[in-house]
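The data below hold one chain only, encoded as C-alpha cells and taken in the form predicted on its own.
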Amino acid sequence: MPILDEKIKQEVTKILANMVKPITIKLFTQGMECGYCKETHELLNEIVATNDKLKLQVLDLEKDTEEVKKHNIEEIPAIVVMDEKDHGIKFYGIPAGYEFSSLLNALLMVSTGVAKLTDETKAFLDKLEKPVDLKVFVTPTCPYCPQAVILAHQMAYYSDKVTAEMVEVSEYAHLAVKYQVQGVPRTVVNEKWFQEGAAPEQILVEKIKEAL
C-alpha cells in the first residue's frame, strides 16, 4: 500500500521540479529489516519517482561496512542526502509527518547549492576550526521540529566543519535516554551542550559557541 496519496506525490513533483544537480539518497538499513525501515525503504521509493534526478542506494548496515564507516553510520534506518560529496546531512528514522518537509528542503538544497544562512552565520561558520556535531531530536508530530532540522541541515552543508542529524526520538528511546530529551525539538551540539525548541539562528550560533 502505497505512503503517499496522488495528491501528495503530485506536490512533490511540483516542488522537486526546481532541482538542478542530481542527488543520490543513501538508505541503510538490513536484510531482516528493522521496525521502520521497510517503511523508510517505500517512502524514498515513492520520492525517487517523482524526479529522474533523485537516485535511491540501499545499503546493508553489516554487509556494506566501508560504507557505513565512510559515512559514519550508528543507527537504522538512517539517510544521507548527498550530491557528489556527502555533506553530513543525515536522517536517523522515518522523516514523516511534519519531517517530510525537511527531507524535501535537504534535497533541494543539495541540488541547487543554496542555503539560506545570513551572511553573518555564514562568516560564523567559514571561521570554525573545530569540528561541529548537531544532533536535533524531533517527533513527526511536532510542528516546530522542522525549523530546527532544515536550519542544523543549513549549516552542515554550507561547512564542511558541521555534520547534522534528525533523530526521530520514538524510533530510538535509548538516544533520548542517553542525551535527557524530555522535549522537543531538541539539538545537542557536540554531545554536550543542549538547545531547547525551534531556535533561532543567531541563537544557536550562540550555543555552538559556548560549545567550542
Given for the second form:
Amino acid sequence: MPILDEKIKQEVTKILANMVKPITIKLFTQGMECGYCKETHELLNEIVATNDKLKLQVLDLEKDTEEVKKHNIEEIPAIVVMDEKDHGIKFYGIPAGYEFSSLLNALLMVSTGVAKLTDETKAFLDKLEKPVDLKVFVTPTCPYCPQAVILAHQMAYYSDKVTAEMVEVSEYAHLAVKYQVQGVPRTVVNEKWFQEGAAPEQILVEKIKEAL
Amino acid sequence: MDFNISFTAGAKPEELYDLIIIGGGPAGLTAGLYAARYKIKTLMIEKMPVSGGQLTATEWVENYPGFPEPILGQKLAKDMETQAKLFGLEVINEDVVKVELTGKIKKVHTPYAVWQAKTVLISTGSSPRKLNVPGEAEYKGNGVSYCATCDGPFYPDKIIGVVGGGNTAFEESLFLAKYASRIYLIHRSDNYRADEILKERVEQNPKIEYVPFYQVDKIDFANPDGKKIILSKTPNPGNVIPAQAGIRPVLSNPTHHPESVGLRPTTPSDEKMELTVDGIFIFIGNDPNTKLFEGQLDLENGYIVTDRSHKTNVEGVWAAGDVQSKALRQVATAVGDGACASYWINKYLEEWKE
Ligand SMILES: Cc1cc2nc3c(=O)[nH]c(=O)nc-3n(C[C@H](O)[C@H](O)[C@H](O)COP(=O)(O)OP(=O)(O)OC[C@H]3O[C@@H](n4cnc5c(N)ncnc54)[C@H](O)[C@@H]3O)c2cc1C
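Shown: the form predicted on its own; wanted: the form predicted in complex with the partner chain:
Now the full complex is given, and it begins with the chain already shown.
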C-alpha cells in the first residue's frame, strides 16, 4: 500500500522539480523496524522515486556504528538531509502531517542552496563561536510546528555552528518527559533554554544569545 | 496517515501578478480558488507553513453546510487548499511585513522579497485575544494555551481552566474534556454567548463545571507541582441575565462535584479564589490582524471597512473574511466574502490599465 496518494505525489513531483543539486537522504532504522520506522522508510522510498536528484541510503542503528557516530544519531527513525556535506539537518520520527512541509522544505533548501533568513539573522549566525543545537518538539497535527522546524533547519543550513532536529514527541515519550514538553512547538536550545511556540526569527536569535 | 504540503514552488518576485492574496485562511483560499478559475495570475502569501488560518486550530466544524457529519477543521482547511492548488493557485509561506497599497502597482514586502501586483486582497483574519494578566506571556506554551487541538493531548487526566463564554470556549471545552479529568469554565458573567446546542452539551458533560462571575487576575505556574490561577469576582459583570435557565454555577451547586477540590476561596466572601490547574486555555475572542494596514486603510475598531463589493477605501485593494468590519465571523461567511471579492477583482482587472 503506497503511503502517499496520487494527488500528493503529483504535488511532490512538481515541487521537487525545482531542485538543483543532488541530495542524499540517510535513514537510520533497524533490522526489526521500530514503531514508525517502516512507514518512514516507505515514505522516503516514494519521495525518492519522484526525482533522480534524490538518493536514499538506509542505515542500521546497531550495525552502521560509524555512520551513527558521524551523524550523531540518538533515536530511530532518524533522517539526515544532506548534499556532499552534513549540514546538521535531522528529523527524529516520521515527518508526516504538517511536518511533511518541513521535510520538503529541507530538501529544497539544501538542493537550491537558499536559506530564507533575514540579513540580521545571517550576520548574527556569521559571528557564532560556540556550537548551537536546536531541538524542535512537534506533533504531526500541530499547525504551528513546521514554522519552528523550518526556522531551525534554515539556521542549521546557513551556519556550520548550528545543528537542528525535529523531534516528533509522540514517538519518543521519554524525550517529552526529559525536556518537559507540555505544548508544541517547543524549541530547546543547547539542552537547557526553551522557546515556546512558533517564534519569529529575532526572538529565537535572542534566545540563542541567552543560551550562549 | 496524512501528509500536508503548504506551498507551491513556481512563484517568482520578478513577475507582476494580477492579484496577491495576503493570508491563506478560508477567505483567502476561496478567493484563490475563484481567481485561479478566472485564470487571473494569482499569488497567495501565507505566513504559516500551513494554510487554513484559524480552521487549523479548530477540532470539529459542525456548522459549515455540506458536511452533515462534523468535519475536522484541519481536514476542511486542507481540502480547501488542495482544491485551490488543483486549479493552479501559487502559494508561498512568507510573512508580509510591509505593504505599499497606493499607486497602480501594489508592493507587498516579506523579509525575503518584494512581490508586486495590480490588485491586493487582504484576508489576514484575526488572532486570539490575550487576557493581559501577569503570567500569561511568561507561561505561554508552558501551561497557557490558545489552541485546544494543538495542546489538548498534553493534558490527559489533568485539570484545566478554560476562560471565555462564547462558542469557541464551549466547543473547545468539550474537546478538552476528552483528555482532561476536569474543566473549569471561567467567565465574567453567567451570560454565555454560546449557541444553545453547545450549552446543552456542556451542561451534560460531567467533567465541565461553570465558574461564572469570575475573572482571571493572575496565572501563577512558577511551581510546577502547584500551578494555580488567581480569580476575583467580576466587579461589574455587565449585562447579567439573572439565573439563566439551565445554568448551574459550580458555587451554587456544590453537589455537582462533591469531590471538587481544585477551587477554593481565599477570602471569606469568595471575592478571590484560587484554582489549582495543570493548564489554562484562553478563548475570549479575537483581534484583527490589521497592524500592517494602519494609516493606509480605513479601519473600524481595528477591522477593515469595505463596501458591498468588499472593496476598501483604496483603489485596487479588497478585504475578505474575519478581517473585515462585519457582524458574523465564521467559516461560511469568510468563504462567501472570498468568492465575492474575487468576482469583483476579476471585473476590475478586465479594465485595468497601467
Ligand atoms: C478555536 C476556533 C474554533 C472555531 N470554530 C468555528 C466553527 O465551528 N464554525 C465556524 O464557522 N467558524 C469557527 N471559527 C471561526 C473561523 O475559524 C473563522 O471565522 C475563519 O477561519 C475566518 O477565516 P479568514 O480566512 O477570514 O481568517 P483566518 O482563518 O484568521 O486566516 C487568516 C490567515 O492569514 C494569515 N496571515 C495573517 N497575517 C499575515 C501576514 N502578515 N502575512 C501573511 N499571512 C498572514 C494567517 O496566518 C492565517 O492563516 C473558529 C475559530 C477558532 C479560533
